[in-house]
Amino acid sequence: MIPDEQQSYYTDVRQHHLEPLWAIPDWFLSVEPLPPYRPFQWHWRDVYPRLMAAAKHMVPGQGGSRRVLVYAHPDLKSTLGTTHTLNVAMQMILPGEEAPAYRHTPLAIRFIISGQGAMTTVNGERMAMESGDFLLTPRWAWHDHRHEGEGPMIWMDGLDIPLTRYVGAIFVEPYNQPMQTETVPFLQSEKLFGVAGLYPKALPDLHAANGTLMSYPWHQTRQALNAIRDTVPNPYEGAIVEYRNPLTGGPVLPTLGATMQALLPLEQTRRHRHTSSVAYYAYRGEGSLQIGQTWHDWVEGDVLVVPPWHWHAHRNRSHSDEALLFAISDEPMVAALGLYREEVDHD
């Protein structure tokens, strides 16, 4: 019970928009994060048809630039955020549809779910999409997409929206033309920097932003994880392969990184937890992730949120196929600021 002198002190210096950080201890020296958003799951299920319905409603460049359904997390609502940090959405474009080129602060990837024939072109360089590829989108490049094949292309979209936005710095600019004029040669950053260890000594004119790799097609990651499933599997991921630049060996974008795991059937790794959130997106097979003490099954297209410092586990339910999984964190910011640390069980 707080006395009478003490409660009118507390409300005299509050309506001076002043705290007492005494009277609320757990608000600062708390002794683990408490993360103010629970783990969640959307169900492909559910994703889907409503992503096929947008196409009667929306079309690209005509009352918005991009056909996007945003993941947004019901306990974040303010910043349509999937975490605090990311945003995870969905998008299709259909034949002969054109999503204008702009450019923004917030970096962005693509993983391509399916469809064929479509290109995305960022700062010139046009890139095929093709299912597994993996883009990337820095910071204030312009981009676009086209669709020349038939049915719909759909793809992941994964962006530090939340992150610019808290600090500020959201800025947006639509092009001169509606789609770029391409300038670089088709998939010069892949043929450039796409061997690993190998690059050219003299560098050509990279036109702006693109002097690293930008698209890591299916085909090499698929090889990377079973060189890894055959030799060091991780014990908490299973096989799993980050993707990195190639030039400078570290995260591919500065605030966010990107993996892909495989795990073998019935395999299920140990747990652990970070102070890095991570979305999750189900990109082929089933099993199941468990966050705390709750079990969550998944199935291809699903997409699970793990909050920081969550303990976390992977089963993959099924007795003869691989399941793989597609995730995206905040580990580059939160290692860049000295705050990143894992913790796992030994039991």
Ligand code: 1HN
Given for the second form:
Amino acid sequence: MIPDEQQSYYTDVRQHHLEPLWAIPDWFLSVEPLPPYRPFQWHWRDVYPRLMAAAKHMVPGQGGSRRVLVYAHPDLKSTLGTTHTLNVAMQMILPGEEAPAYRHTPLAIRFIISGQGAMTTVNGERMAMESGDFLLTPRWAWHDHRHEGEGPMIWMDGLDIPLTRYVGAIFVEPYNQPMQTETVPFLQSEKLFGVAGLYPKALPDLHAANGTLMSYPWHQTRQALNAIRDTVPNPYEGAIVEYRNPLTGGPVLPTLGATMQALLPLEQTRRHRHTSSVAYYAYRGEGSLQIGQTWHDWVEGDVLVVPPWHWHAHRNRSHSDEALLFAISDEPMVAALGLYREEVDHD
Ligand code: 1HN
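Having seen the form predicted alone, can you show the form predicted together with the named molecule?
Up next: the whole complex, starting with the chain shown before.
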């Protein structure tokens, strides 16, 4: 064929919105994942003053429902994602304030950072919030927050908004009153499902509310970490526990999972990489997260993102104190799709 004929074929095909597979560059079916965003770190010293200053700009329920700063990755501006699948956000509520009830299809997990006396109600089930607690808001669950204590209350939210939007399934609905009424006794989910291995034999619907454990208090997470620290340390993560659904043993929610890990003083882990993306929140201590060739030093309150298929390792920089990292990842979603892969560094 003469070159002109060649050229006109390609032009004609593309004019009809068709792309010859043999002419598509390698990124279309790459040998390995090519994540379209880089590792990133948000420093608490930058976030905290701006979260506090937000009190001057909005009150929950007036011109917005939540006083929240979304961690928007500079490489993901079109979705405002923190990773390509999930959002990390920081929320602050002041005494006497009420964040009104609504529900949305993106699900949420919450990790409580500081303050005392705030409550969240999910589907009529009121739960306490204390530092280190881990709470769930499943898809399409009514939820509101109120603060009856003193001083600012701060927590971290993790939501699968970018994923839900990608699927084309974002829905939001306001509740028919500002706040929900409590329909089950306080702390019921913890009483019914919070003792590992012992669950109610029969469960009247009326009392089941959300039907599974919705809040994981810090003292139990602490206990679980202590128990495994000397027994089954993970060479890539230190001592790590995963929040799970006590009734199924599976992930707490279908798309997002969470872990808490402890690194001993000066502990340094080996490297691994996996196809899930992770947002780490530095809960206690000071450490360093190696992503690729770069070490990212972190202090309490920092958030760091590891994109899929990036080698990473942890180091505790303290000679005397343990370091604690809370992490949110999309591993349950990736695994459910049959796409979870991990590679470890044997050196
Ligand atoms: C949301 O509804 C909450 O209900 C928190 O507390 C953070 C971030 C983006 C979109 C919705 C909440 C959020 C959010």
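Positions refer to the first chain, counted from 1. So that the term is clear: the rigid core is the largest set of C-alpha atoms that superpose within 1.5 Å between two forms. Just so it is clear, the model here is predicted, and its values are computed rather than measured.
- In the core-superposed comparison between the two forms, the C-alpha atom of residue 336 has shifted by less than 2 angstroms.
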